[in-house]
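Here's a solo chain for you in structure tokens, the form predicted on its own.
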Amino acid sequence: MKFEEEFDVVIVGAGPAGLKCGVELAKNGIKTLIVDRKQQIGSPKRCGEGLSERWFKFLDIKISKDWVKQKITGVVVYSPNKKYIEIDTEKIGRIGYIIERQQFEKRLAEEAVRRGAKIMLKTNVIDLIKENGYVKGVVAKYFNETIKIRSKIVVAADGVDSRIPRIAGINTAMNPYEFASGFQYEMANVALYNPNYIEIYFSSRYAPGGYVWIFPKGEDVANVGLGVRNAKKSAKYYLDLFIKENWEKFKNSSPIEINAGVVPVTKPVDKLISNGLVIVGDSARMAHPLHGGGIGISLEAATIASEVIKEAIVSKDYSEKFLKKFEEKWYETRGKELLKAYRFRRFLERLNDEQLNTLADIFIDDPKLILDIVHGRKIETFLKLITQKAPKLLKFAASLLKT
């Protein structure tokens, strides 16, 4: 494949963040190259594939039957004692979709190319070109050839195991406890609660430090998976146990796809930029700390980053001082919300199953409050409810939910 040796922007990583950033830059006439070490865009899949409708509206992405599998209009949340809270999210204007992520990412890639971006697969970035304190491009292995690709700005969007920020001298190290180990089957012939409802199960028996999910992809097809943290056994062990002990749902079903991976469920990294460098997506730990979802957040971050990068290219200023506009705008738009969600996750992880059952009883009276807290809202309201109805839980919450 022929490629140009110099670009305005090199994006490392062809996931949702990298591809969306490429689309936005290319459509503004910025010479953009997206590189990825994989040989196929969208694979491997490391998520439940859920995406809220609000992201489509905010990012002006048209919903297509090509990659949307199921409309989601509600959620049912189970406590460890099997009590459940049902929320009709459509009634409160919150609709979601379960997508076919591989097809979604391929469509983004196609759009990026049509806008003028170039994509190079099987291209593993092994180093950065650095001059006078600035990142000036990448050094990569393209098949068996070592190549240098110069650019004005490099975007690190290479996922949870990103090396680019570390090479640039930015600390993105995480405590292993802050990673969730995930395992998922896509299964056919599942007895779903409702094909338009996602199912969430909290239980230390099935998902210590996390939760089990069932995300419908049709009338009887679903992603059935879980994430665990600090667990004594593998994520696969816990998922198999859940399926075995909930056999009425799965007795006639079978896996048709297996996915596994890790998700950062921590707070975002403190520093998102350097001279000539911008970090987005899982590379910057932008997955939601409570539920682990990161597609929409990554798409949003990429859109914000592309706006600032475009300004930098026009101004010919690629300094950390200029690029800090991205960091400031993203934290104001989404980062502060994720920090609040992180504190709530820290609260939840301190509760045992009995205390989680007590918490579920509180939410039964106001199911919508669950969604508000997920989005970093009404923390004070939640604390008042705990004070009134479950004061014994307050000692776990007080220090962690400070705003």
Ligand SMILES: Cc1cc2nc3c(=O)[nH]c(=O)nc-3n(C[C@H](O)[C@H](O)[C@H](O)COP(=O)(O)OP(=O)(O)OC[C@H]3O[C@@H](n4cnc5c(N)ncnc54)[C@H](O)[C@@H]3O)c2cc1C
Contents of the next structure:
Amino acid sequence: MKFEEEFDVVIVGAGPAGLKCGVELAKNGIKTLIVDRKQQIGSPKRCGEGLSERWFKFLDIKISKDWVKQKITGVVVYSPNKKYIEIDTEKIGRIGYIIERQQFEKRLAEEAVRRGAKIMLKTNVIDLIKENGYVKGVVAKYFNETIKIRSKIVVAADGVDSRIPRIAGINTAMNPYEFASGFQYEMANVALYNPNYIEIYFSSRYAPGGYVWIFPKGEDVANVGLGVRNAKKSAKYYLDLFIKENWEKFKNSSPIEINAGVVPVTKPVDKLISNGLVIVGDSARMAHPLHGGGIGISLEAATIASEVIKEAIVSKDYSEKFLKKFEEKWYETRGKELLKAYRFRRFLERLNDEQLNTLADIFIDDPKLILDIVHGRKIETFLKLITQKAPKLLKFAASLLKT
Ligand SMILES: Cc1cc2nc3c(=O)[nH]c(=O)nc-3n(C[C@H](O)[C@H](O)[C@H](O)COP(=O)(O)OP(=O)(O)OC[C@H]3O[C@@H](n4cnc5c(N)ncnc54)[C@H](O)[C@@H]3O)c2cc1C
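Hand over the structure of the form predicted together with the named molecule; the form predicted on its own is what we had up.
And the full complex, kicking off with our chain again.
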């Protein structure tokens, strides 16, 4: 179905970032169109489906068994030598969920439509309408037809393989080494460590430049996947090797779904706006540089963006200068933390398996510190600890001191 009239805002991409932006704008009476080149929202799934509870405050959809599959109350982290650290995250007030991503996105889409947004599927944006230095809408292929849709602002929520910012002249190119290739089986009848705990494995044998995850979706169903960077073989090769060499867990199980995709585990782009354009989510490289999670960050960024876009529409000012408020607010709220996490990732990737084992021994005494560091906190405490317990690692840690 086609909507050819003029809109206040056209959002390119109906993933978590675009859909959430659509919900927020439409509920404030802003005439919004969300377009996606796919024919089905939420599919194909490219996701481990982990979502921390703290992001739920950004959702306007009813929490139900339909899209929330499993409560997660802890994590067990394995070092290369198979020593493990178990953290009861519920005890420290952090719980998470494994969701059914396709249903989750569909519920978000339904909410956007209920609030007044329109959605067009099979609509591949191939160019931007530009006038007097401003983005003024999109040119798209709708099935086989080329159409133009005008708007005051375009939101680029077009994910990891985004092209829209580049068409507008914003450089979002990344070093290929900063993309993590992900491969995952959703598997049934897995022998889980604990159905309420996620399992994380660090090892250059199984996941060079990344990690293996087991995210339970029930008592014995789980997403078993990994992300690798700069690896000699394919992500599938490493996952099959991990499964083969950890056969006790998988000997009675079998895949029920295969998922593959790419995550931008880099630092966010510096420039998130231009005249008539706002960039959110993976398109702006907002996924977490350490663990690759990007759903929650996208929901938050879309919320912040929609507040500024609403003000821009009211003020009739779509200039880069006005929209810069979004960039500033987002960097203050989340961007700075992601930059710190990026530096920590750069530190980790310089360590070999033996050094990672040493690091794991440090964390065994204070497992909560892992969570703090992931969120860009307590870097000084961590540096003090390695000065005392593993001074040889200090030479790799200089980048962590940058503000
Ligand atoms: C293997 C894997 C596992 C992951 N696991 C997790 C996890 O467990 N938890 C987590 O939080 N995150 C996870 N992520 C990351 C997460 O999936 C992303 O960060 C998140 O999807 C970003 O949302 P987004 O809306 O920015 O982009 P996307 O979800 O990618 O949505 C972008 C949309 O834009 C559309 N689009 C692109 N170009 C165009 C165009 N030209 N015209 C029209 N439409 C277009 C696409 O079809 C797509 O629907 C994982 C990623 C991968 C690959």
